[in-house]
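Read the single chain below, which is given as structure tokens and is the form predicted on its own.
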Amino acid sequence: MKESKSDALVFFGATGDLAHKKIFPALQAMVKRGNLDVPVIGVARAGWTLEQFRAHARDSLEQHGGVDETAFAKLCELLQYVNGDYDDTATFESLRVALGNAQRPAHYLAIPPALFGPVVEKLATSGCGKGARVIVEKPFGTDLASARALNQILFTRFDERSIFRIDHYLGKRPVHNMLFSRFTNALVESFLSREHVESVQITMAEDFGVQGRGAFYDQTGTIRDVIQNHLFQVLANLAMEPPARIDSESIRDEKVKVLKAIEPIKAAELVRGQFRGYLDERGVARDSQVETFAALRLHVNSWRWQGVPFFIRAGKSLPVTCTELTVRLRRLPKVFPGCDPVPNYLRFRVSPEVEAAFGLTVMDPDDRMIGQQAEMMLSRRPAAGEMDAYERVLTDAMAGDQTLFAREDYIEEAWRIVDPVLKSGTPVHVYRPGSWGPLEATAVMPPGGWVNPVARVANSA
């Protein structure tokens, strides 16, 4: 069944963080590519006029990707601000005039999860949320207790068709790739199975600090901002069986069967660190036991998959900023006196390039039949003009495609996972910025180690 296209765009925190960096680049390419034609109504309380709102979005776009004087002329058409708490009924009074003759705004929640509550309860009361979609910021709760009252607090207004849980890095091209590539090619599908995956490691990289965001990351850690996340997405991604159809709730189905074939993390299968120097970042606790690195192993075990151990890395300070799967297949018996043959291995890098790559066994140079490890690989940069991630999830969600949102039994079955162990009080081991991570990380290392990725700086085609 085809959805109806939400006919205006209600985004709440309009002059946040957020907003300047990805909303409003987003907002002017779907304006560009002709997907945004519809009233994009700010709510925020800066006090603000439309023309200090209109300016404030022009400056995000030239700080965050540059403006597009033909979109921007258009987007200032469509723009409209309402000033106002979120929990004074004025406000929302407001934006009901502003909403007009708007039978399905889609409402967009870039605000803090504590103002759920408020702004749902006066949405619905102000008759704002009257055939209205609801679009969720991440993240969404803190654990499965505090998720499934976030959840609560929607249903009250609102029905699962109507909620939209946005994890962007499923709106990441390579990403959403990932499917595609798997059930298009039978050279990858093949062998995606516990008959020859030796293990699977998924390794989330960046460079860089927590940036001045030291308040936010010390109440939320590597595991609860990227690990339970997006980077579970990339294993379910690797992990579902086909769906028996492609739509939003055939892939969802299968997504979620990945997580509930996942036992939660034990404290022995987890091993946590903290950058030297963490400390004395603003806003960050003296004594803070938060986690910048987390290395884990966890197990699928449904029937294609059990028996082989998935091991997720994911860490700040590190080395290079990268994203990337390895999957390593197992030992072939050896023939060669000379050659113990090295494992194959498919690698999928997502960001910040795009890499497939094969790990095989050729002849060495001397012909001594020793062999060596080469890489096949196809490598391409992000060509200018596609989709940034949230101009594809705010696309969909205004569309009424569910794909790349998570459901509420997904949001449930990650937090399950690792639920116990964020609880269990680990021990936090100190790294050197720029290592990979505190020694003690070897302790849930995959079979032949770890495969650190190293930057490109040559841009293959």
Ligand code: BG6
The other form holds:
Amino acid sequence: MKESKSDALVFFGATGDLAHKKIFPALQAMVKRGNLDVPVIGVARAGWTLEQFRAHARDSLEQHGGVDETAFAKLCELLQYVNGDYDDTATFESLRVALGNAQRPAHYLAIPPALFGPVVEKLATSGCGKGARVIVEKPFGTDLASARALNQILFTRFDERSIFRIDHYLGKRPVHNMLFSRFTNALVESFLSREHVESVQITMAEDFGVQGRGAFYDQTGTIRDVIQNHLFQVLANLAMEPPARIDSESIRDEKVKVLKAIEPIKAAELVRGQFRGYLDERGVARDSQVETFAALRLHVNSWRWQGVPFFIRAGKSLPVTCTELTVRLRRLPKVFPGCDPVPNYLRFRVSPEVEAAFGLTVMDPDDRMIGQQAEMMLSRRPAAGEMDAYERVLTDAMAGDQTLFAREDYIEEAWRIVDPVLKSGTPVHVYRPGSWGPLEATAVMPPGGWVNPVARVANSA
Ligand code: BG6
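I have the form predicted on its own already, so could you send the form predicted together with the ligand?
Full assembly next; the chain just shown is listed first.
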């Protein structure tokens, strides 16, 4: 069934950090591409006028991607600003007026989850929620119980088809193209099973710290911030079965099945780290035990993957910024006396650029039959004007396409996997900023070791 398009976009938290960094650039891009021509109403409690709000939007664009004067002028015509507290009936009365005749507004809650309850309630009682979609930001809860509670709050007034839980990683072109690459290439897909794969590892490295988000980060940590959501999505894309049909539910059904096959992570299969200097960050508790690095092993007990260990590693203040996964194939038996076979691998880089590579053994230059390692690589940098993740997810939510959003059961399964270990109080080991994490991370080590992504200076298009 074709979903109707939203005829207004309301975003709560309009003067916040996320709006400044990501939402205004996405809105300008949507206008430029012809995907946004409905009222865009910012709600916040900053006490601003519409002119101040527009100036803020311009400032955001100047700092994040640049102003396109034509698109920005159109965006300014669409922008409205509603001021007020999120639990004040008057705010929602003003919003109702601003919405005019809109029948299918999309309400984007770019606000802390603690405010979801009052906003959802007021949307409903004011009539602003009638026929509406609601878009919610990550993190969706802090554990299984809180995620369930948030779902219950949303379900009091909205049904699952109207709820869009953002994981912007899914909006990244290479991430959502993983399925296309897998299911259109025998050369990739035929090897992705326990028969051929020895292990899988995923690394998300960032070469910066918490960037002034200390207060948020110290309530969150690496597992909640990027593993339970972004990296589980990457894992699910790699491990899932082909969907029976290309529609959002069929695709999301397969992803949920992957998570269902994963046992909760054990404390012995997790190493947590914290970069030296984290405790001096503003907003961070002086004795914080929150991790800025985590390395873990998990097992996908499906027919396809049973017995193949999956490793995930993520951290701040590492040597490079890059997300990459490596599938290491089983070693072949030895045939040539001078050549101990090295396992082949498939390597996919999903951020910042796209790479797909095969690691192979080739004949050594002197034909001595000892072999040498080579990599065959396809690489592509994002093209100018390509959709950024936020533009993609907001465009899809406005169109009612659920594919790139996390369903209730997916979110709860993801929390189930990390919940016990989050509460088990494993030690946090200090590491040097710019290193690959604490030495203790070797306790959770893929066969053949961790593959450290190498930053590219230049890429071929
Ligand atoms: C966010 C996390 O969800 O994703 C950040 O909160 C992280 O800590 C970011 O840096 C990474 O996303 P991207 O798109 O910048 O690679």
